[in-house]
Every structure is written in structure tokens, then in C-alpha cells.
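The chain below stands alone and is given in C-alpha cells; this is the form predicted on its own.
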Amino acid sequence: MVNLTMNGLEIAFEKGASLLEAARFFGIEIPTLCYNEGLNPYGACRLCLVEVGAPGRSRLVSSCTYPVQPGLIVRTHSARVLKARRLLLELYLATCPSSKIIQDLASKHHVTRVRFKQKNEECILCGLCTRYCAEQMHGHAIGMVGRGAERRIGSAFNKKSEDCRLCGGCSYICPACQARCQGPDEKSAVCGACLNLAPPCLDDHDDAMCYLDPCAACEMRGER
């Protein structure tokens, strides 16, 4: 077992596990778009960022790929972490505003505007579909093609793969394939139909108390 500190609490967790696994075991919800318990972690979406290290010397890391370490100090919902997550969600909303999963996460993190050019693409390159095909179906029918801005999901030589079993698993696991409910303004990148109020805890605590979901303090205040 490895002893570490998470959100001010001293915890012990199994050696070799990730910070994301440890956090979820103790009931701390960390958002993610590219993680699935049945697949190898990929660290593509970066939404699971957490702050590790002592204050003033900390850094942001992806919790799904960062292992628990003895004496590690972890903050999962600090002001710095939430700011980074909101910026990432803005980018995802600009890229794929049609995704219900992304819209729900944006509402939960109080993202009310998008400052980037809207693209309306159908893929966020999370890699869930390619990993599902390879690791669960052993098909390897699709994969990442190209680099940089030209990177996309495709098959070898852009031809239909003979390894594809038409199982539909790639569509089922894809966060971009789950269409938004078309809120009050379907043309806007931000739906906002399920908007939550921003957690008040950050006004008083940099290491937010609102990693609980639902937050007990917000429930008592009637702010959710």
C-alpha cells in the first residue's frame, strides 16, 4: 500500500494504481472523456488533470496515467485545476458542441461561453473507439491516422477493414456520438439547459471542498 495525501486527507491505496482510481475509490469524482475502466489509460482529453506537489511547487498531471506515490500531495479540485478544466471544456465545446456528454460536463463546471472558433467536428480524438476495437474486440479495424492537425480516426489505406465485425462498439463508447438534447439555442456552442451554479467553496478555500458530488454545503445553502 502507498500512503499519500489527497485533498488534505491521508489515504492509503494499492501500489501501481493511478491517482484517478484512488480518487474514485474514495468517492472523489474527477471528470474525463477518454478514460474507461476496461481499457488502458490514454491521457488524451486531459480533463482528469489534478495538482500534485506542495503549494508553490506543484504541477498539473493527468490523474489517469499518474501513479500513486509515497508522500504525494494531491489536490483534485483546486482553483488552478478547475480553471484548467474549464478552459479545456471550452475547447471541446468549440470542437464538438453536438456532444451531450461534453455539454453536460460544461454545465457542471459552469462554462457559459466559448471564446474559440466553433468547428462542429464529429471527433475529439479521445481514442476510446480505437482502444475498444483493439483491446476488447481484438479487431484493430481502426486506428489513429496522420499527425498534428491532420490526425484522425481511420482504417488502413482508407479502405474498409476485413477485421471489422460491425459490433457497433466504437459508436457506443464514443462521447461525441451521443447527441445533445438541443437546448434553448441549438446554434450556440453552449447549451446551458442543465447549468449548475458555480461552487461557492472556492471563494474561501483554494483546495475546493466541492469535490463531493453533490456538495453537502451547497445542498444546505440551497444553491444547487
Contents of the next structure:
Amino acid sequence: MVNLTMNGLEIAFEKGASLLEAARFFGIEIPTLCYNEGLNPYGACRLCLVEVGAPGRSRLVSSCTYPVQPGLIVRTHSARVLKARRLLLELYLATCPSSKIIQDLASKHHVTRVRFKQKNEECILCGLCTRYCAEQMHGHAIGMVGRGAERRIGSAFNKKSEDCRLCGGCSYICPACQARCQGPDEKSAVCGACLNLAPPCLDDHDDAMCYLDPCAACEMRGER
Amino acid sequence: MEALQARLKTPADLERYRAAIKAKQETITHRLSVCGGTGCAGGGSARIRDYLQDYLARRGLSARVALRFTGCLGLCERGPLVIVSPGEIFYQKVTAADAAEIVDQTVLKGELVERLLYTDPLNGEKYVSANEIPFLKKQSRFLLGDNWRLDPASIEDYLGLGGYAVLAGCLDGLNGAEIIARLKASRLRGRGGAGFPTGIKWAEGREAPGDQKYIICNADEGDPGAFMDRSLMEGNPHSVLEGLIIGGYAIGAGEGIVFVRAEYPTAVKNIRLAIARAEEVGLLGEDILGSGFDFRVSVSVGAGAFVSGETSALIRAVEGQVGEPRQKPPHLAQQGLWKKPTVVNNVETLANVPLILRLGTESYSGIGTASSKGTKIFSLVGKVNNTGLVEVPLGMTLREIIDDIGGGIKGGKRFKAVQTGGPSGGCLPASLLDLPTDYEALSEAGSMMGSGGMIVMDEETCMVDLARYFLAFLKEESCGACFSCREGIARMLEMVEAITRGESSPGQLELLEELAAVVKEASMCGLGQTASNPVLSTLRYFREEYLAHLVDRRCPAGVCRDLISFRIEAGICNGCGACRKSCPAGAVEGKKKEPHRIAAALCTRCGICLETCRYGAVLKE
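Got the form predicted on its own; could you also share the form predicted together with the partner chain?
Full assembly next; the chain just shown is listed first.
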């Protein structure tokens, strides 16, 4: 067990765990977009920022990737943390306003205005879908492509990957919108949609779990 | 040099070999050092070398005149450079056509080729010896000083100058802890940018449990306008290699890796050659000089991502993954390459190691300021008279570097700002010219030491446009994982671009500052955490310039195209038609011998008419 201070409370938590896990265990709510208990932490959305270190020498780190350390002083809701979190949420709203999860988080944090130029992106590159595909399905059908502003989710050579088992997990887990089912149009490399399946999904891939909800294929067959 | 019979097995073998090399070198009467550094190579110095080689052979001088193709000699502005010794006669702006004359006049007759001598732009004096030229004389070239004395491809040259003696001394008489104690006492700080004490870093590496450890030389230098590490690797690769081997011995690593970017082909070639030669003579491999210490070095070539210079990203790149930083802790000293304890040092840091051990910690820490010891190489570029590579004691003021060594601003223009530390650094105004180049002083002023890029700007540089340039660079080079860095930089760029187009409003400056602060705080690695510096420092020191763009819709430096206009002064224009013919947009109209005028609707404000007009009739407003 590791002893540390969180929001003024002396706590003990298991070695190797992250600050986010410790905070959530003790009932401290920290918002996240790119975190999922079943996947390796990625530290990309930056919403789970917490302030670590002694006052005056502290810094902000992503709590999902920062391990509990003996004697660490952690503040999960300091003014500095909240200021950064709010601006990031404003930036998320300005980038990807159509996500309900982002809208809800923004309103919870009293972010009521967007001062940046409004965009309408479909992906926040949180990496949940790619990690889901790699870690849970061992598929590696999709991944991050490019660097910096060019970064996007895609498959090798922009072709629908043969490793994709059409489990639909990527669209299920997506907090934004890109990996949502796009219908029968094959322009998206992510899935290409259940409507194209013949015979539909689980008949062929009984071991693959289907997460699509609602699934158009099921609806077509009248199973739902 | 005849091939070595067998690997060197003891320090005494090394000294015998060194003595043989020196005896051989005594038969040489003259040396011609042709600069093969970045600038001079671009100026065609390889051809000069070929001509010289050919001519020396034809005159039958090859045996007693040694010809070297060296690393950077420093004064890139005047390249290609050739130094003839004895006398260290410094020839500048040499062409292949001068090769025969240099040999005939200087080598054979001992006379000078007057027209190739250096004339100082400030005092108008002519200088003969390299040691007397103000640009070089005012520097302290501990790391670069040997560049003209050695051929980077020759381990014999390095050994002849006393190379690898420090390594032999370490292996023979010191243990790792003693070496680290000396480094700590020297107070050497990492030259890659952050300035972390090297002795402490090595101690962490040494104390980390595990029998498999790595030491990595970080040569992924990617700042625009910086070529310090490149020049060290190209010019004196053995000094870097010696530092790396000593580091490996001190921390107990069995393997060293040089991570160098593919854009530096000469550096890659030279370090590979240096490794191969060191292996041949027995300074790398098993049981080095009979000490029982085994050490191998390999080269890993990076794919040119700026972010791979960040140590955790670098390690992923060496492992063959995409270069993306990760959260520290766990620190690299605990969990680095292949999850083993790893120490990553910058090229220049490693080159300092043999120097410190040779000079002794006391005389080394006598150089520099209270908190920043030793010398630092800066690549002095931009609007100065003497652009080039300069090595000065830390703590020298910016003014001394720019005015005394750099020879002041080109064309008699006014100094405006100096950008230190590359894209992560900041711009410092004229009022801070007396600031010492010291890690703390630069950070407090809102810039940073960085790896040593130093870009000097005159009154014709727009600071908003400069911030735009660095943001555009970082937008491409961010790995893109952190939302704060990826989207934050893109948004800052968007806002700064709007300012340069005059499409912004005053409240935007405060929002820009707010966003810049969050990008700095919220991002994971050093790239994101410093990405705001160009914006924050220009806002801090040149806020009026931002306001001029915002409020007056005016670019004081006359750079931002959307905010300037060109006009032909009818009283001066004689209707020669030169501007009309050169205008790519067809925006200049007018009859022959009658005053011309510019059609604002067609003008793209490229400025070609201004450059073309010989009468000064075109005005920029």
C-alpha cells in the first residue's frame, strides 16, 4: 500500500494503481473522456488533470496515467485544475459540439459560452476505439495515423481491415461521433456498417461479441 | 597510417599506439583543413577538397601535406573556409578555382593569398590567423576548437590530439561512483534544453537495480535554425563517443545507442565510422583495454519527428514504435528502453564529459556562472553579420554574443529581438540584451536555454508573424495525443493568423493568453508544456505590435501581407517599366516614361516591385 494525501485526506492505496483509480475509489469525481476501466490509460483528453506536488512546486498531471507515489500531495479540484479543465471543456465544445457526453460535462462544469471559432469535428482522438480494438478484441484493425494536426483514426492503407470482426465495439465506446455507424456508405474505414453484412454478423462470428446498439442488421431481421 | 596489428589490450598499448601516430604525423609539413560543415558543404567545399587533393598529388606533395575534410569551423557566413597550418592561415569564401593558388602560394612559397583573407565587417581590418579573427578569438572553443585539427573519419587524428586518454584513465583508475562524483562536482547540466544536472542523472542510472542498462545519446536535434549537435557529430564524433563510453562505464550499461535523425546523413555516416574504427582498435567491444568492461554502441536512425527528441518518445522510437511521449514517472532511470534502466544524454553533454575529466572539475567549474557551468554552443543565425556556430562560456551576455562575436546586425539595421531555445523558447527584446546566457536567467525572462538555437531579428521582423511561424511548426510536430497540445496549438495558430490578417478583435489577446497558459499547464510532455512560449514571450515584450495589428490594422514591420500596401510615388517614378515587367500579378500599370501605378485589387503584396525599383519609387505602407 502507498500512503499519500489527496485533497487534504491521508489515504492509502494499492501500489501500481493510478491517481484516478484512487480518487474514484474514495468517491472523488474526476471527469474523463479517454478513460475506460477495461483499457490501458492513455492520458490524451487531459480532463482528468490533477495538481500534484507541494504548493509552490506543484504541476498538473493526468491522473489516469500518474501512479500513486508515497507522500505525494494531490489536489483534484484546486482552482488551477478547475481553470484548466473548464478551458479544455470549452475547447471540446468548440471542436466537437455534437457529443452528448461533452455537452453534459460542459454543463456540469458551468461552461456556458464558447469563445473559440466553432468547428464541427467528428472525432476527439481519445483513442478509446483503437485501444478497444487492440486490447479487448486483439484486432488492431484501426489505429492512429499521422502526427500533430494531421492525426486521425484509420486503418492500414485506408482499406477496411481484414482483421475487423465487425464487433461494433469501436462505435459503442466512442464518446464523440466518428465511429458511430455511418450507414451503408463504405466511406468510413472504421466499420462500413452492419447493413452491408451478408449474412449478418454473429451468424459467421459467433465468438465475437456484438456491441452495436441499436444494430441496423438486427432491426432488419426483425430481431429487435 | 598502417593498420593496427591487434586490438589494444591495455592502456599502455594505447599510449604506444598514440606515440606511433604522433611520430608519423611529424613527417607532415603542412595541413590544409577544408571545412565540410553544413554551410561550407552547401557552398561546394567537397569540390575544393577534390581539387586540392588532385593538385597536391600532381605536385607530388601528398606525402608531406595533409588534407583534411573537417567538421564545422564556425564562421559559416564566410564559407567555404580553408585553414592552412602552420600559421592557422584563415581563408574564406574559397572556391575550387583558388585551390591551386593556395597550394602554390601558401604551402610552397609561404605567401598569403590576400584576396581570400578575412576582413572584419566592423573595423575593416584584415586578419591572417584564425586565432586573431574577432569572431573566433572572443569564443571559448573547448568542444569545437579541435574541429580543424581532425578529420572526423580518422580515429588517428583524435588519438593524436590525446583522445581516449580520459577513457583509459577512467577504466584504469576510477570506478563509476568516482566518475559520477566528479561530474556532480563539475555541476555539468544537460545541454539538450532542460538543464538537468548530468551527475544526478547518471547517479540515478547507476543506482537503479538491474544488470541490463542502456545509455542513449540523443542526437534528434530538430529546432529550426539549430545545428550544434549536428556539427559536433559531424566534426568530432569520437569526442561524443568517448563521453558515451565513459557514461556507459559509470552507470554500468553494457550497451549504448546513438539516436540520430535521418536528416543528418553526414552525422549518421561519421558516427557509424567512428564506432567501427573504435571497435577495430579495441576501444569498444569486449574487455576494453583489459579493464573487463564490455560496451557496444549501435546507431538508431530516427524518422525525423521533432517530438522524438523528448526522451520517453525517443525510447519508443528506438523500440520501433511511433515516437510518442509517455507520462513520467516511472522515470527512465527505472523504466526506459525495453523497460530497463536507461540514461539519455544530449550530444553536447556527452562531449563535455571527457573535457571535464581532462581539465579537472575545478578548472571546468571555473568557467561559467554560479549555477551554469562550462561552455555552450549556440548556432547564431538570422540578421547578424557573422552567422555561424559559436561556443562561449555560459553567462556571456546576449549583447556580447550578438555584437562582439556576431558582429552586430546586418546592413546597419536596428536590433529587435533574439529568439533563444528554438520553438520552445522565447523572444527577448533589446532591453534584455545584457541578460547572461544562464539557464535560470533565460527561464525567468520567459525564454529558455534550449539546445542552443539563437535567432537574431532586426526591425523588419514582425513578432506576430514570428509567433505564427513557430506555432505552425509545432502544429505539425506535436505528436497529437494530448488534446490540449494538438487542439490548443491549432487554435492558438488560428487566432494568431487572424491577427496577422487584421481579422481579430482586442478581446482575443486575453483569450489567447488564457489558452496559452492552459496549453502550458495541461500538456503531458515538454513539447506541449513549452509550446506557448513563443506566444507568451512575444505578448509579454511586444504587446504593442499585437495591438497595432488588432486596433490599427497595421503591421509595423511591414511583413503581414494583409495589412500592408504598396504605392508608387509619382514624383520619383520615371516610368522605366521594370516593376511592370516583374510583377507576377500584373498589378502594375502605366505607359512608358510616365509614372506607373499599382492596382490594389490585383496586388498580392509580394514586394517584388519594391525590390526591382532602382529609384526608390515604390513605397511600402
